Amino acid sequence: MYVIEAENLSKTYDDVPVLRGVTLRVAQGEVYGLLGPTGAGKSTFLHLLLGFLKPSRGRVRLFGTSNLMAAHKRVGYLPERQIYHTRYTAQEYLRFIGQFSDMKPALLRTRIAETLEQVGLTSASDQQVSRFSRVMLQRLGLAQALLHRPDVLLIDEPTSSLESAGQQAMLELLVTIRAQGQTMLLCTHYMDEVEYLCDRVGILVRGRIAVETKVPHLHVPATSAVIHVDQLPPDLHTRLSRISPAVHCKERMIVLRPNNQQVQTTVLRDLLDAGVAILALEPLERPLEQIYLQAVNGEAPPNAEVLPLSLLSDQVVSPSTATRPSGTGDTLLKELLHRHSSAGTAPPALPDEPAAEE
């Protein structure tokens, strides 16, 4: 069963195309990564799935229905930037959010306690949101998305505002949630997140899915590698260089290009025999990185395992021509205001308190 279906989905703001015929499907229990640079249209795609925006062309189905509002109770959403009323504690905030669901008070209390524990905020449940760090705020945002036990989780740039330790903590939390069989659609511009979390990846470039592939297909040996060492003596430098033309030595590193098991084993054995401290062995490039760069540059995919879903040749727009509007938030707000103006109703009230920053 497909939880998410988008077919030929397009969205244009003021005659500027943002999405240009996106087609993708996410199966139940699958974690799908939508990877693309900032401004590629990832947030717009999520807003179309949620019904916040109406497509210019194409259609969206959630759980087999095009009635997106009816499907909302089965969807959890973590936006890139969440707005909080800072006077609330974490527990009070989730109680407020939970009132919009059909949960009875006793069940809501249980769910709040369970969800705070799930995201690691139990000890901060009575702490005001104004005192939360950025990673705590992101955990709270994930808690509100999980509170009603959704069947699918839509996640927009979950680590973009976090420092390294916070990014790792957030990813580990998402891995835990994934292990419970949760269906997810992750929008990100970080390749590490896709490789760490996802079953499949689609690369969104200039409003189109340029390439789609299964992430396990990308877990292949690197064609080139680098060995970092503490210090490479001159005599060992000469000896290693004679092993093969693929071995390129520098003062503190040995580059293997192309890399193969026999050459790599021989080099490592000589280093160990000479008592040289090996600091790291790393690939020089990753398959996903190569595919991503080729997609961004409008080139064909590098091998048959990658499935091209669309070609960009006649749709490539130079970055210098500024194909994006001023920002997804601006365009979303503009469309919502336009809708209310057309309907003769007042626009929704904005929060009267600023979001917590730290």
The other form holds:
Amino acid sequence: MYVIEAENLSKTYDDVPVLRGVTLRVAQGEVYGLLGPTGAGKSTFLHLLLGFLKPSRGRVRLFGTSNLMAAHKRVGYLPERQIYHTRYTAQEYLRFIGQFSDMKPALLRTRIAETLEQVGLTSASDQQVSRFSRVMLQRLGLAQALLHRPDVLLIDEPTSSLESAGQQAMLELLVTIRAQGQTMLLCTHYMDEVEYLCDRVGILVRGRIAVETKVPHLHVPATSAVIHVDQLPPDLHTRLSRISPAVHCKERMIVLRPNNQQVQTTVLRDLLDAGVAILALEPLERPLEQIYLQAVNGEAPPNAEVLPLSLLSDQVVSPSTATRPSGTGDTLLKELLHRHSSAGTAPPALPDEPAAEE
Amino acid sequence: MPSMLRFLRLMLFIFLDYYRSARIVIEVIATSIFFMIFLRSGTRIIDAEYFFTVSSIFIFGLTLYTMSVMLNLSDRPQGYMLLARRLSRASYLLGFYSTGLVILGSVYILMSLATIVLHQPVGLTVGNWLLGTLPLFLNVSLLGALMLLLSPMVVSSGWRLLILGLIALAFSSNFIGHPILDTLPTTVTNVLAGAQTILSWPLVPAFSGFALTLSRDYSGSALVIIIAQVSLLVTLLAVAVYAFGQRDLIFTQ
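Form predicted in complex with its partner chain structure, per the form predicted on its own context:
Shown next: the complete complex, the earlier chain at its head.
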């Protein structure tokens, strides 16, 4: 049984389609990121899940039931806008919210204290909500969402109203919650949040999930790479250019577009053999950014692990069998660099090590 | 039982929000001014009939204000945070409505107490007060229920216009005089008269209730008026709850 199931979900306002046949499923313990530009229909999707809106077509199920009201006791909701009743203290507000979830008084007292501590609002528990800063309001929002220990958290743009320090603090809080195995559906237009927090991502464009993929697959190297070198001798320049049309040489850099393991290995081997100092090897674009831009522009997804308009099951995605581009985390590269280092040459700079899948 | 408890807590939550917003000051000031002008001793002899006449008009006016504020408060995005809990849409809507009635009822009781204690109006015993207050408060509830039904979050603007149009048609005999009617074809006047008769039928309990408040004469079939008022109230609330349940929740404030 999935925690969230949406099948062919469509929503139209005054003949304007906002969602057009969204299908997605979120399993227990999974963190799903719904990524999309402003106006893509992310909040509408959440409001359909919460039963605030009625689908024009399709259906929604939470915990296997289409009685969304009955599922509310298992759902925590953090809205995008900070829409709280401000004439209460944080503690009073949470007490009422807990009572509306049928929490028993003794349990509620304990949970309020625990949750306020969890979100870092203990010292402000008796402060009126109207005096809260934006960060504090967002923490209060998270507190009310977590108060009844929901089985799923529906989070709408958790950091969009915050400045950078607040964004970082909120993300860290969400990471802590995620570490406890919390199922989440995160709607955002920030790619960083998705990469940081989610197991799976669906890119919502013009009311449709244009692309869906597992986030670990985005940690594979990019399809294009650039090798920065100290100085490329003219003869090596010619030799490298002959390896493949994908190799584009300039005086201090070699672009591999499209990149693949064989080309990259050959190029690196030739560079090391020629004693050229490799300064850095890095992707040209982040995979998610690349996928996102392609989805928004209506182009085909870039590789086999990223499937358009589909639900990726484990059977569909098989990293071991898929053809993968090679890149910075490659074992061969490490081996070559180690050899280079052992030979007494200064080691080239390594970019941040990605979560390579060997 | 838990749902009743949730409902009562919601009413407390709404009332505290209303009270802390200081909006209640308007009710207090309005009531004080009304009391000073119309229920002050020395200006005239205050008897039961006078008390019910002036207090009915005042409380209807206050109902328009208090219910408008309540409906505005309910039509705010803050409502999403409540409705994401175990509160049904019906509880949410009726919570605001009932809190409004509690405020109006409290104001009316305080005003009545002050009048009785300070002026001892002729013929206004506790029993008499209860007999006059029951149909009066049912009428207040009816007015509130009609406002609830006509609020933007309950019905769309098309339905609202239709309902208001029907109400206007029911009252049309008051503002379409005989000179105008005489110029219309007989068929049109017959249709208009029929429509007026049919549409004014739901208004009968309200008008009869007002008459009962003034007369407090429960002999004969007067109880039917109370039953009709209660039936009309239940119908209006049921339609409002049903319509609210069917709509997309897009709070506007």
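Keep in mind that this is a model prediction, so the values were computed, not measured. Residue numbers count along the first chain shown, from 1. Rigid core here is just the name for the largest C-alpha set that superposes within 1.5 Å across the two forms.
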item: Is_shifted Ala246 between the two forms (CA, 2 Å cut-off, rigid core); value: yes
